[in-house]
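First, one chain by itself in structure tokens, the form predicted alone.
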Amino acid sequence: MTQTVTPELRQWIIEQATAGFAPDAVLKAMIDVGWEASVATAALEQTMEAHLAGLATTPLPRPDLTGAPRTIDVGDRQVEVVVSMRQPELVVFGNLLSAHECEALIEAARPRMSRSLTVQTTTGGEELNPDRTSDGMFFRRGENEVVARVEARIARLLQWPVENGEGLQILHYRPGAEYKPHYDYFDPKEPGTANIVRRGGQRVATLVIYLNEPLRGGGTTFPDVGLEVAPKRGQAVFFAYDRPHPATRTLHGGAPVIEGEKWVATKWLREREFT
């Protein structure tokens, strides 16, 4: 007997994905109620591909990957496209920063490092978080020549205004330091979020730039998709989230540094001008 994929089934698949259920869980639920595995798999893939194509019109920071380019011209250098994904919307870039720029950022940040804080979404303030054991600091936008050059390059690469970005944050992870899996957007359900988003709206994308290479460990992990990006100096991982919801599959973390140390620069991008 031939099974027909109905509009109702497609809508149900979208609702499950939007609610944050992983594709494997949605597929299993379909098979458990009698759908043939091949039909269920095809329905899931086709429905999500069409759904994501519709979301592609949402204004977000994103590189121009039209024509599957191997490099992107950002004016002062050619940035390599190493890996790209649709869900989550994620790109690994190579040759984003030079070795000299990486060292310059580290040395400018080193005297100003202190224990990293996280946003306190219940109040809108900041707090120490045992899940985050790095040291960090923020540069002001355009604070020095290297910071301004890097910010302009990021704006061109991701087609997003410089003023819509938070200040560049430098983080230092010693052996054993990590940042357990988390989301970068602000949870709309928390009482402090309304106060936080007054300064530029929601976060809509993240760029993590690797300034050095630990001997072992320290990768950026994406548990929902089984991906780990190894830290390589000058490279970066970018991911965008069109809404503050687990369905974006942007749960990520900084794996513990096993040997050596890790330095990264993080750029968070907002909906509007960040003040």
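Residue numbers count along the first chain shown, from 1. Basically, rigid core = biggest C-alpha set you can superpose within 1.5 Å across the two forms. All values derive from a computational prediction rather than experimental measurement. Compared with the form predicted in complex with pyridine-2,4-dicarboxylic acid (PD2):
- For residue 40, the Cα coordinates differ by 2 angstroms or more between the two forms after the core has been superposed.
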The other form holds:
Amino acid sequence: MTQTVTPELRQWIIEQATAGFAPDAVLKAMIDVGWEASVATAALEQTMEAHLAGLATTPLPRPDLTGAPRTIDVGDRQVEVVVSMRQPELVVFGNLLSAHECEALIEAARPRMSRSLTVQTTTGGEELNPDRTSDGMFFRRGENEVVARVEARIARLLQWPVENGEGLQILHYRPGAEYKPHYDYFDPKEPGTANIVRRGGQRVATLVIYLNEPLRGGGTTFPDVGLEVAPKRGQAVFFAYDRPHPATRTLHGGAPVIEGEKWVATKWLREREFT
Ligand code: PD2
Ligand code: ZN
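Based on the form predicted alone presented above, generate the structure block for the form predicted in complex with pyridine-2,4-dicarboxylic acid (PD2).
After this comes the whole thing, all chains and molecules, with the earlier chain placed first.
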């Protein structure tokens, strides 16, 4: 008897891979329920090949790392590629902002800081979040000369339109303040998400720029891969997520500041124009 590969089986294979199951485990599960090994292997290979080809063409914000460059020319600066990683898709940049630009952002933000709110995905509103004990504010896109210059530089570095970015967010952490691990994308299972993504689609990438250096603590952590990025003035950590799913391994947090204070600027990038 010949077995036919159905669309339902292909969908199931993609779901298993997306959930993080290894190909061997998916294959074994298929054989266990009665698929012939050769049919199961072919179905798995063909389905994943087609799926990955589709994903590979999905544009995402990302720097052009072809040819493994040490620096990237962003017009007015040479940005350094300090670390790059595939899973999660992550890059640490050096020399993104000058010390003067970092100072200018802090001073423009300082009088406008208030306790950080997070987007509440159950309703789409905003709420005080005990997991996030920093103070914050948002600049409007292009609000002043430094903000506009930094946004244009980010757009060129990440090959993503300025219009698809949310306004630059400034965060200030005092000793003890932290941002517990979270995902920056909006959880598709939450009822408020449909409303939030009406404005520019999902978030697809994050750039956290360090504006100063706490003496101890305050690193940006990626618990899934045991990585901690140290805050260095003018440097930044970038990570992208092609779908709102933990398989992107983009769980990240701001470790508690132990000594000194920490200032960062976060740029969240959306799929489409954010109005
Ligand atoms: O300040 C940080 O290191 C940090 C950590 C996690 C910032 C954000 N998330 C964020 O702004 O989303
Ligand atoms: Zn975050």
